[in-house]
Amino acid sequence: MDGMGESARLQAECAAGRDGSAVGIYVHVPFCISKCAYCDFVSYAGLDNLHDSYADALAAEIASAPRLRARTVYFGGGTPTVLRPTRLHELLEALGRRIDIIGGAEMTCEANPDTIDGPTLSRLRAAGFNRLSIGVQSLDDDVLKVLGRTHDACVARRAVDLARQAGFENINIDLIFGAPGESLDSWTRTLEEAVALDPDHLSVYSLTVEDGTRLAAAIAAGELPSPDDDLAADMMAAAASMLGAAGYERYEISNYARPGRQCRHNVDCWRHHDYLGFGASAHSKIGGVRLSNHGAVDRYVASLLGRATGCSKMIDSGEAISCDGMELSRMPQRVWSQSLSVRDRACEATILGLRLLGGMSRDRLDELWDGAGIDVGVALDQLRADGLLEAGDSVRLTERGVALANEVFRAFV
């Protein structure tokens, strides 16, 4: 940490979060019906007995939060809708008592198709959620089986219809391409069916095989073929073409939206704005400081409610990081805090900003790196010469750069 100067700076930035620019709020619900074959997120199946105590712990953490302003609220997971709608409503109310949620705030809840029905969706809408993100992933039943999903395409289509009937006017569907054995024809049919569902937003991700997942084990054992990178590139191009023709703007590498329906919460994160996370494994970024909570559900609950024994004390992260008079880094659910260096912040803001297809202003990029004492002009010139970047008044990925984005990002690490 940078001593008292860092604390004073953070306190000032927290005050700005209260009285000026608003932060994003993220609430993590780490429960699922079952663990998908590809998933390495912090999520757990078979812990139904912890649902209520976990919701109580979330409410306790929220009640002890600094009094900030928020313009977005995002419940993610896991699968938030495995909790009862009444619990989700109570958590929203708890946020409203502690956080100044501005009028017209984007309020998102993630859901899997087999965890929602008409009454559940109506209760979520009445509670105040105005955006629903549905984990469809594919509309090919064979692909869904490879991914280890617990729903089929029919259930997914029905979930989108029910969300409309419940009054949701802002619906996202998640899709994954590149599953082992998936063909370009299958992916094209999924895209056609997804467009026919008329969502307001689509998040379209290339499958990543993560170590320690069931999918990685099956591929290692020869039970499934490895994903084909060239085929995945063709699938990504097909999505860009088909969704663009259907009127969706590609505003981020993996995200497409109808006009005015970009995900504000995620856009703010890509613009390196502040956010405050609640729940097991939740991360926060306030000013130049990152914070993280316990990842294990029982340890998280115990740290806030004292309902279990053997919960280790949080790691002492050094200087107390204060916000709104609270020592955020030393709250019981935290496991670490980190003060980002000027270079760290420049690197993060550049990589996140370049994920947006509109890119970032050259003045902003120069300001970030000049502050770190680093001239990135040579790197920009090389990336432009390689056809990966356009660099004028603004800096943005070219079409080739979108396909090879990781090569661009490595230049700033």
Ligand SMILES: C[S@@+](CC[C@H](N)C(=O)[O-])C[C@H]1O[C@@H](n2cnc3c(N)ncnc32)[C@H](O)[C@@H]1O
Second form
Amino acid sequence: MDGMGESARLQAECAAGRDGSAVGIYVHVPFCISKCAYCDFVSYAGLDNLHDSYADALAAEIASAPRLRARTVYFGGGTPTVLRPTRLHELLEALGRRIDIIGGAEMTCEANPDTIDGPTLSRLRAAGFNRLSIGVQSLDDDVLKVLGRTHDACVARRAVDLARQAGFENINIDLIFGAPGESLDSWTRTLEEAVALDPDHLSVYSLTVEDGTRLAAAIAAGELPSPDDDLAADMMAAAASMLGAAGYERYEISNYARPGRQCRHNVDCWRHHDYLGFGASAHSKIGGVRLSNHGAVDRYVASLLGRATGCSKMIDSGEAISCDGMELSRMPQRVWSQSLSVRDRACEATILGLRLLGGMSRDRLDELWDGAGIDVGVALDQLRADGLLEAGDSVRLTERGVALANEVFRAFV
Ligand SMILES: C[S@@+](CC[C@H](N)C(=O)[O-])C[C@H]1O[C@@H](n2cnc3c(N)ncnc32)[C@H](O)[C@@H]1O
Ligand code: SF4
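Cool, the form predicted alone is there; where's the form predicted together with this ligand?
The next block holds the full complex; its first chain is the one shown before.
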């Protein structure tokens, strides 16, 4: 530790959150209409009976939040748009009553194409959301089937058009490459068609086969081929080249944006700024402390609404973490809290910061690692010699470093 007690430091940083730098707000909605074959996010299908009580619990958690300032609001999931737009509107209003959301804040809502129509989108826009992130994933129907998506390419395209018509001027689409059986030709067509939709931002993810998913089981059973790493590398290169040629800047390993359209919420997270999360499994980082809520929806709801007993027991971190006069770590929805050591903070901030292709200043890196008593220059010299980093006044991944980013990150763990 660096001399200042954690609680004292948190309180100081919390005060900064109220008066100076603003935090990001994340609201997790863990429901989907159906579970995709590849997804291991905290999201559940078939819990429609819990939607209303979950929204009530979110409202209760928000009502008891510390009074911070926020510059971004992000509703993610799961699929937030499985909740009725009026509920999402009420939750934004609840946030506005408790949190000082600065003018012009970026307010994102994630959506699955199957959950949005014209009237829903107009209501979301009127509620105050000004950025929509649509899970398109692919514009090839065969790939969408392998991924276990409920929509086809036509519905995905229409969702983007409807969002524009509803007045969204900042639209992201998520794409995934490397599905079993997907060819480079098919991926190239998806990219061409995605560019034709003219989104402001694209998140382009390499498919990860997560343990415990239907996709992992199908691959293990030999029903589907394993993803091919070389093909995935070619697909990543095709995305960089085609999206670059279409005027999108690659500003993070998996993210591309029109000028000025980077996702501010995520950029702040990569810059290691603070955020406050609401909802089941939501994490927060305030000052040097991480907090996490119950992951199970029923326990989260019960902890906030008191509709069941025995569910509000939390793991005691042994330390009361206060912010705005509240013991954040001892709130009933929390399952754990953890004070990050100076080294943990340096490690996290470096790995997140280097994901941004603009990199980090050398001064910032030195400041982070000097605090932990570690000379970061040794690791930087080695990574530069390996052609993975450019390290002058600012430190950033080279093209080779982007492709081998995990190798770079391991050097800082
Ligand atoms: C919460 S979802 C987005 C909104 C909505 N639930 C949907 O899927 O339409 C976040 C994104 O993470 C990506 N994702 C999830 N699991 C992934 C995996 N195993 N590999 C690669 N990308 C994944 C998908 O692109 C997905 O759109
Ligand atoms: S990818 Fe999106 S829609 Fe599919 S299960 Fe995950 S969170 Fe739900």
